[in-house]
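One chain comes next, on its own, written as structure tokens: the form predicted on its own.
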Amino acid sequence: MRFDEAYSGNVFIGSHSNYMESKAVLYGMPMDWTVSYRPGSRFGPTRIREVSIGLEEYSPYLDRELEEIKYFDAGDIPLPFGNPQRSLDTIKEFVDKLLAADKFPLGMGGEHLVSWPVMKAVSEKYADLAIIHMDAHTDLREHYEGEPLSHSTPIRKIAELIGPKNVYSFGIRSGMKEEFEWAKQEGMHISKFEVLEPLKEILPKLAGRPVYVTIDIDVLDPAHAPGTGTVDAGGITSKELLASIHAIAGSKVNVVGADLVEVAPIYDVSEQTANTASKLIREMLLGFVK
């Protein structure tokens, strides 16, 4: 993808228009080749910055407008249709460059997959990176019915990458019982059900490092967030989730990058999971990016 131009189709809202001025690069990772339920994730990115034009630039928690930080929207990454190895590869080069050039990426799902090849990109240029993952889902499989590359493996294999002493999940609520079990062996970090709370512990613990923030949608209670691949019962409110980005944003640790991920929106008429996202972009963006 070409860097010197503004993207040409619609853009969140606030984005300024010089990639090279930009602090931040907003970017789409529209794929959705591996989910084991329900796809339409890939058209998630799309709808996001549509919806987007019904917010305020300005956010009333930070004190912050998105003026102040100059933010490029560089648009949809083109994902060979069908093909997760070569989507995977190419999301990798395109974080590669954004990393080279000190840009702090943002990216929207698509699956959660796809956070893996940024996790670990960012791990290449960061040494002793830790992750906060919020989620409904483990994502800890080593494979799905013989599949390794699957929407339900990316956080696996993140953690067997740096360590999974440096993986700190949030909001659990679902997954394989081996799955677990091999959290507690390896000596990660899984917070069941809640996310607020625990994460305000763990934060002083991680202050001056490197952190990697990866949300999926689904931390949310299907009735906050309704358009999803995997629904599932018993999740946070919205404003428990804001609060938690709030909460990352006020603390000591150096947030070098983040996604937020699985909003299929064909799954909720009223698009309110659509709006949710584009808030929490927007608070990802102001207090993320320094």
The other form holds:
There are 6 protein chains.
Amino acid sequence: MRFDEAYSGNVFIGSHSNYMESKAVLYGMPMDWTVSYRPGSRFGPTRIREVSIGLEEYSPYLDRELEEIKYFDAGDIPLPFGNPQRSLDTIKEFVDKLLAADKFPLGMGGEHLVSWPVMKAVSEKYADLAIIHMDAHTDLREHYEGEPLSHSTPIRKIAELIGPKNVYSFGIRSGMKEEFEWAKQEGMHISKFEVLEPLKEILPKLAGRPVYVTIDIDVLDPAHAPGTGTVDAGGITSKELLASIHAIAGSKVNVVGADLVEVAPIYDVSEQTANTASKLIREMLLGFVK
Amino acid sequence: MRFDEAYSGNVFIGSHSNYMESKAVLYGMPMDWTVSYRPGSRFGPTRIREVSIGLEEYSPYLDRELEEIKYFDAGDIPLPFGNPQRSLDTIKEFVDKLLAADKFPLGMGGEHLVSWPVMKAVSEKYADLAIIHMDAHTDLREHYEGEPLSHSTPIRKIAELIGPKNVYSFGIRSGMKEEFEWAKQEGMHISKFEVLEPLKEILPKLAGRPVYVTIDIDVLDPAHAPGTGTVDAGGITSKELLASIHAIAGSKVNVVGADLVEVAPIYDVSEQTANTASKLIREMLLGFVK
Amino acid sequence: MRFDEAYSGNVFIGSHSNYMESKAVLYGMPMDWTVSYRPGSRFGPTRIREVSIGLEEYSPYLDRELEEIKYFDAGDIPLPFGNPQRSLDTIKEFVDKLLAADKFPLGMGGEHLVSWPVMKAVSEKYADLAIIHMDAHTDLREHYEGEPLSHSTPIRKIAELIGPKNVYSFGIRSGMKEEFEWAKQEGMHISKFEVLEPLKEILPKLAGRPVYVTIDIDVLDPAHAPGTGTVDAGGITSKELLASIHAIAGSKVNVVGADLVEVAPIYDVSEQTANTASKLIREMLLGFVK
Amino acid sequence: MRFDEAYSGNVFIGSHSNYMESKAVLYGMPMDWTVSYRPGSRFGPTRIREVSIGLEEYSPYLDRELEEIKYFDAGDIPLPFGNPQRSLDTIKEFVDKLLAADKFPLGMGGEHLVSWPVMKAVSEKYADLAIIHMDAHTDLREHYEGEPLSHSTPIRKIAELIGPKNVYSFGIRSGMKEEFEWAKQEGMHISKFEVLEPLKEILPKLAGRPVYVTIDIDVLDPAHAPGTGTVDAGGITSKELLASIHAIAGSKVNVVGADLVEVAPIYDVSEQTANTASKLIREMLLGFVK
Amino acid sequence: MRFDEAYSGNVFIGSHSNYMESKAVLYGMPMDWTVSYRPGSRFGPTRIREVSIGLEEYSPYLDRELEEIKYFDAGDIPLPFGNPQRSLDTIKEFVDKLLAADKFPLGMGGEHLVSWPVMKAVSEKYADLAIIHMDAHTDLREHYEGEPLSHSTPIRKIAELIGPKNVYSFGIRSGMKEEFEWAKQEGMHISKFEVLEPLKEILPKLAGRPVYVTIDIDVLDPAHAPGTGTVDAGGITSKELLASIHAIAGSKVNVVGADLVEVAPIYDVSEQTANTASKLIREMLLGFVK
Amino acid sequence: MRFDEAYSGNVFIGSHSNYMESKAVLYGMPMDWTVSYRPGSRFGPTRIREVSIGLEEYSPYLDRELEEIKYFDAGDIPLPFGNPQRSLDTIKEFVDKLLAADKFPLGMGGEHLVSWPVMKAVSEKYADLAIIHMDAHTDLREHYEGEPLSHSTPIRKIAELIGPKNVYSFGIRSGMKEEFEWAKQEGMHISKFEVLEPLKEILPKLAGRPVYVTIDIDVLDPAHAPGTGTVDAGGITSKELLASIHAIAGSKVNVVGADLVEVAPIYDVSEQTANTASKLIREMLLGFVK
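Let's see the other form, the form predicted in complex with a further copy of the same chain, since the form predicted on its own is already up.
Complete assembly follows, chain above in first position.
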């Protein structure tokens, strides 16, 4: 009977009730205040949890069930509206604690800038970190209309921190000319338009290395993810994105953290984007958390 | 820090974390399987909780804050999809326990049929119970196309149980001719079209009696509650409904339980219906729980 | 069993299956090609029929049931897309036949221009015809950007045909300065902003006369009818519009035909506008067809 | 002129007006009361008919026109809301009559459970029946939270009736581990994720046998069918589903009945799902009815 | 011919093409980064302009046409996403120039915080400034979760700058208890729930004084303005808001600037909120600019 | 400062402010009055411009930036609502002037009939013109229900004018049997269902010839373009359409004009269709204007 305890509410399906015993922690980063186009991704994590009740806990792709791994849903990190710097600091502090406790961090955005403090925290723990980045956009700007803390800058920031050669971007189909040129000059990997095939080529080179996987839902074609801030035609299908996650899961890289960002539910009355995101989260849990 | 406990998730704003210490219990009854027109109210309670974060905890109408009363959000009662009888039995059993523990039951529907087992349970505790019913529809059918368990029958059932003279309906603007005639013959009170003025006349007559308040959100005009199964033009405004709740709160009746039913979020992209419902729930808590 | 006859499909609730025996005929005029702002009212009649299944056949306002009158739902008149003149000719021909057979014509638009051929046909049958017109807009233009066949002109046309003094407009809150001035000069009645109170004053003056009632759904406030081409704030409530229909029904005027136009379903995901329109059609049938 | 007969209303485009002369019968099964996630498929058949006016009657895929086959649109079977058993009995009785009259049954759902009584009826007529099942979900549960009559059970029921070896599922990407294991143990065919290629392999093995084809619209990726109860990423395209229908049409199997289920219009403001469903219905008519 | 000049694009209907000759300037402040609930008001000004083509240029309320006043649509002020301080500075600088050139500033939000720098600028020009504030919310917080620059603080800021006794709030129905108490202690006027009647009492007291009018669209009931960030039931109608603007226009106060904020189009598929806002802007221009 | 000039408003991103200096001219043709199914494409051009702010000005496909070409956004051509003939004449006159000034015409619809006067104008300038037509529909009718000016006829008209052998249609998956037969008899090229592969075969045959490219957005699958009048399942992806535009851009044909038609924003709450259209317009500018 639920009378003996607090209602556990809107948690992701199959989550474990005990933080201490959990290997992985799922958390939301409900921030969207630096986006230049359509806001609303602050509500992404809540809606992804809500629709996860439509999911089975078993993956026929990976032949694995959620009960085989223990993960804790920590809810959304409370962030100060409209203050990017304090928000990023709060996220960093939260993830530092997870990493200190040897938890696998699995984040849900929020705008892509939230990945920056997480990647920074992970890079401080793992010396030889590589980033696998799936996105429609380069996100390699130094600043956006004068703001260095912008949803267009997180990949640039981590590239400058750990070295551009350690960042691998896939599916990119939008950016400024200068961003593509910067990447080329600095030796950063960018696979334009495609994800799965170039990923399969890169994965063996990363074997054994710690890898953080950051996925912007807009790497999907708008047909597959209309509920995001900046939809950009010519993307991949959800079938290809699932296969890409499974390719990483089946490779020899050591995934040490991951996130899925930019789900903005209001633009998708059918809620297909949130439903797809909840399936991707399940596959990331089952595929990445050993 | 949230690491020490399970994430408390999507609970109604200001709810208390301890069942034992609480005077009132808020719960969802996510059932919509007998509706004859548009389903979807099963998702009402979840969405009402979700949007309650947009509410203040203070009511300038009642000059009272949620922290002044202790109430526990018990979440949604798990109900067997497509089985009305088992669903109603489950609700009855749940509410029986609340009443045995002297908790004030505040339910969220779900279709209106969910009020039937609650009203039955309350009537078993309070001998002289009266019902205040606000609705666009009479809900006085004996059966609907042969089904006695239908969203069109709950008021008939409770009227037959406690006597039609103890049921007071307000705002009614839709029903079969036979339903209106039955009410008239049996001495049941029906105020057609209006709520606040006739309510003010009736309340003094009910002074001191235990009263259960059941509100179908469609008593509101469709302009004020588009997100419900059966919208029916010519209803009251949310301002009038708020004033009606405050009239009851300020009267000498002894409210012993209440519910708000038929919020169906999918028909309302703006979410105004769920937001309005969350405000009504707050006012019912602050006004009815002493 | 339905095997013996063609499926009667999507007809308005309670319609009679035999044209010959019917006193009234309900028909759709699915034309929207001259509108200057948002099109889509061609789908109004179909959706109004579809949602009519959510209605009761009894009106507690008029204490009358649909089975007490016999009316036939003739479906939508097939109209040539993009050709206003041929469309209007087709409507005229259709209504002429109805009137020759002494049927009460009850039309559903479509844009307001469809009322013009109907009013013309009715005026040819009834010498002393008056028009009761409820609308947000004057519709008194001579032409719109050079086009004499425009949704902005129908009231001007009928006023010129039967004399402006025989046209009574209510609820008007939008138009060109020249339109208001023309009406004033010509002695045409315009009640700005309000409907019910001025209507109650006018009705006794029209006692005994044949009257055609044309209602543009946008006489309602956008809150009550978001699903229309040109929403205009500051309108009346659906409660007031119902009361206005009932005022006409209870007066001594001789209603000889009526229509309800400009329902455009696509702008209203909740379908409240179509549902409200279906209730208004029911009340017009029960109130106007003796 | 339509005055001589009842308005034939909202029927599927190109349907024949005489039941006796028709080879095939199209009918709706508007039931959605056992679904565990999002209801609303009760309105699928009505909306599919409504949007069919946007279709051509000619298929450039099959080079055939609807007038070449005679089919009758029988409308929706009236079902008792909230009573699964009575609903299924009513469907069974209806289809039994069709089969007795040697009509080809083509059903539109409604939730997938409606296929169960139809498949049962068909299996009673055709001794060696095989089932071709396209779906995102296994639908092989014995019961759902205690309910044996659930939208998650129809394929299990028919498999148990005619033998699991006679059931062929395609496109499956969601289910419980136990369901997949049961199928494997029992020798039931399940093609995970893909439809067209495995179907082409299976069809020759079924040559000459009577086959019933049941398609859950959610076999399509959510991008292609957002308007359904349970969207599940990683599905096939509408192009692939069309090709799969054409593959069956061009094979040597003897299709003796078919259905398309789970279209829930409210989740798809663009109405693409209903439009796609109407095209699929046309291709099933032209491809399956000889 | 438009070939000789740049396309003038999406400007508010009836705007004048020459800044120098204009008495009033309309401008957008597309900022929404500090909102605590639903963002999206950054797109308000653009959508309000877009739908203004559905408006007539004549007001039958004020018997005045837009061509009688000259106003210039300056477009949206470019603001740095996610940086509240720089955004507010940019707005201040823009409005300072308008005021220096003796233009009447009419702003469109954006979140309510954008009114703060405008009111500050106006107060620096007019010594005896009073504020008329219509809103559902007090907006009197000192900070929101630690942030002094928040959409919940603008009225507090201006009250502290010009003195709480010079600020008059109307229609307030939401806020923290502390905010109401602060207002009471400081002698600031708050009319709870109502606007028109208390406004009529206050206006004579302000005769001759310079007044800035700031209207949050959420002073309207959600039925009349679903497209806003924080909908709150129990508000006024658009008819009452129009009458309130007309009451100010007809009074002896000297309106020296105004704004309308918090229109968030994405929450309103019907676009009624943007259409209503465009009508309010027209009435503010015609009523306030002499 | 924008005070010195009129606000340039809602223009397509990167457009040049001077008509005389521009090589290409972008213009809208906001007509939708002859469509037989769902209207609304009149608002396509405005919405495409509005969402173009979400685009980068650089194409990683073509490695080219918008600033490398000069194009002028001329806005929408004002067209008389409901009068097809006058509308087409107005378009013809407009494009004649563009061509006389040697501008590259790039049009945005509106319904497909708007392409007819443009193609006619272009054919009068270029003797050996060929048409590349991408569409779901043949558009080869002589008339539609008696109307020769219909959205179903433009390709028939141009084929009759310049000879069917000079018209190449791709992606066609809907039409009347007679239309396909007419094309076959007359030697007109139709590639059913596919675009990219057959286009690659045809392009070399057209080397050196002047070519006009007309794209109906419904050549895309409904998943990729839900916001159009007539959605038709089984279409191509946006990735394939982008590749097709790039194939033409990289070929030896001489593109002398182009258009993109039938974007109807209201059917697509997510605005993915308008966003995709804005990207297609960018690629057409960068690929076709040398």
